[in-house]
Amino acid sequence: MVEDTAAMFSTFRPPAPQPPSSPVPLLHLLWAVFFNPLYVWHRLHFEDPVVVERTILGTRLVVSDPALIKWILVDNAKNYVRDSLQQRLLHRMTGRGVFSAEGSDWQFQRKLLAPYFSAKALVAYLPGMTAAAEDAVNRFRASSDDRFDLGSEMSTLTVDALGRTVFSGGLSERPAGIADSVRQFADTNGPVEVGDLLGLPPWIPGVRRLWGWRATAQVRQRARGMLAKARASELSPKIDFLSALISARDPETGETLGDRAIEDNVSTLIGAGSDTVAVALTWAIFLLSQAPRAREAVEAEVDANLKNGAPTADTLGKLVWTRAVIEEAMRLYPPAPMIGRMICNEDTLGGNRFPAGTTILISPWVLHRHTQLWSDPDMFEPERFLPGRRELIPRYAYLPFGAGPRVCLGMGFAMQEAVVVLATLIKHLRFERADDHPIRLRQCITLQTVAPLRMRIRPRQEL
């Protein structure tokens, strides 16, 4: 293990399903695949670095060894491609955007988008992120609802932040409406369907997708409308994300991105760029509400560093407790709970040979709670990520944003936004649970709660 066995402050065990001691029965496994993949795991996955399983879905290798993960995702990444099921699900969610593109098309799109997530761009986004957080503070203060849905509020906030930063031309709808349709789109398009396992043509929709056709239509119409608006504007590609997509040309072929690829990138950025940060903030705020000493440490840090105003590039680096809470929240509730790969050419892993076609599963949900990598892995201990201890964590034992060539392009954006928003909210408000109902989790692209996580706020000046 890489850590001390005792934390300075935190002893809170956050909600999570307890894995069974033996492999999941077939019917239970099928239910989990279709409805809640968090329940496919059993105790051995959290104890052994490599678990080989043979199921009706084929042979799969669950890998939680940091050295092997580095080999799969970084050193020999070309030999490990997305399997057909993951490609199908990704294409359904992200279309022809950078998330699902391959080869030279992916390289072109990623290079095109990278400047909008550079260090220089992130500094320019600070005022917009802060303004979105301060508007949320004002909404909370003005609201008469003392049992609000924390996840919904954080989704609205993060959509608003995108409209004030990357999308310099603004968004075409109210952030709350966009957030709601994004969640519905993910709920109906993200889960595995029977047709996915049977390899039916992708155009044959499952029951959930038929049920959610309206949300899918809204996502596509929104992107189409934003593209039309951008074409009619005179915004410079140097400052406007959409204008850059429109004017971009492949340096080798001279071709421009098609309208569908642009629209898919817009939809993906709004969806992934808001949902993942919203989930991290939701869990961070909830965890602080249950761990008074950690909350007090964050409050003291925020009060000391933000007493003269909003977060700046200089003060962000001093918010070490705030960042540690967010990183611990993403350890316990990783934004992307599953990374899937397939071996292209026979390879050796852990001293054993595995043939081409073998499915590789790297689950941050399992990896981040693995008993060989973390002390007290199920406990909320943000101290793990404070300077001096954070450096002891093996690089590939913690993968909130993936790793290798496919590492999340918006990682810096997401972390900066999460720190700015959490610090701004904590500066003014204290969050408390509004009920004591058991919290049950479900995995649908990101980690959600089955029922809304109800919270209430108290202005800190009244405490």
Ligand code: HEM
The other form holds:
Amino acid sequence: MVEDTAAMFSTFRPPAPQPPSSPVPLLHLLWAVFFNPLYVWHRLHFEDPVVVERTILGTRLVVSDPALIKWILVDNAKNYVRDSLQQRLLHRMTGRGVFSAEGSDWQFQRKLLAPYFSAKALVAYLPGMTAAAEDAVNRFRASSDDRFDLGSEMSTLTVDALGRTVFSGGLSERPAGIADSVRQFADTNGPVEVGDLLGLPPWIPGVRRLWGWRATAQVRQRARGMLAKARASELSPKIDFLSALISARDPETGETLGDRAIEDNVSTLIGAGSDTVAVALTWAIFLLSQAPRAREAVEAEVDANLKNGAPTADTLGKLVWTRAVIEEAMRLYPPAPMIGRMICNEDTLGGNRFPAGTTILISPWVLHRHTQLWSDPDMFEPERFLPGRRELIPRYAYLPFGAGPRVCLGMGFAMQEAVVVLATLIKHLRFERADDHPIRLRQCITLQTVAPLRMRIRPRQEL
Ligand code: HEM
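The form predicted in complex with protoporphyrin IX containing FE (HEM), contrasted with the form predicted alone above:
Now the full complex is given, and it begins with the chain already shown.
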């Protein structure tokens, strides 16, 4: 007798908005741009490799063809910069930091930060990541709360992990407080405002930014405080990235980075490095709570491999189910759901010429659910990422971290952290949904849920 797929594998259909069959009307489009860009997509985006759109927002190409994506992000990357709207939003959030810099300024900063994300650095970060996860386990065990806000708990955990790793001097304050302001900062600075579309001077704040001025000020204040502490501590640039930024000189101009650019990089790394991993972990835990077969596979794997305390680099290689669940969670719910580019000099794409200034949208949300690239794209099926099947996925069909010269600087860090944290949590705890409200998604800078995902957390040895 042939078992049905759902019984053989861990498949189920997790929540996601169903795209309409035809392009959305203009008013709906504008609403989505301002409030929830996840709703700009329609069926064709998930079926065609390239969709050309001409709206009042200009000409946009939505590209989901792996070969073209490689051309844009890798082979001809010099001809593509971040699109002007994204540049504006990123500049607002990360100032002159590595995320928004272009040209030689970007090259200088990226080279400076790269050693703190090297393979050697990652091994040194293992104890810090494990300690942050174990502290969270103890916190959950000690609490009588029966309805944890999973997203907010994961943000606190990932801020804590950053403080124990890249920020070797620590983040000097309660991680929960920092995580709160980072989330508010992203919520109020991330969305598109009317002034962004009209091209008003960037210093004119929109309503949401006025609302979030306090969180913005708090994030800046923290970055300033950390810089002052790093100056006072005189740590070696070899072990401390802030000290490296302080002592660095631009090879062309001989100039130092300046306090503002250093603070921008501190805020960039706290923002880019905490919320994204928190989103990946939140969805991975939620998906496991709904898929008993996958949960059992991960539990068996961590029970077998995490016998003696913290995982080593060797152990991590054996946690294939844990990694597969995280990769599948990021396929279905990419933490960074949009990658935008703009053509610098006219280029030919898919046989058609497009002028300089054309906007290119590569959306991991669309790409990862594209019907020409994935079988049963809306189903949770972590087995796709197990060794043997993982290698069959075309490189440019799966882009949670982007690709090419501007690929995520923290990719290795994020994957290591997600595996260590998920394995440590699952070793000790079981997560169950604490309510059954329908789950609605919201794209801000990262992919969030509209209402908090509430979880009951139980120690496994008590079950
Ligand atoms: C699951 C976690 C993460 C995801 C999904 C993610 C995703 C991304 C993506 C898609 C980009 C490329 C954007 C583009 O090409 O326009 C990016 C860039 C970047 N990410 Fe991440 N990221 C994650 C974690 C991290 C962490 C942990 C850090 C640092 C601690 C980090 C730091 C950065 C930086 C600095 C850039 C800009 C790189 C550049 O422009 O050269 N990210 N990230």
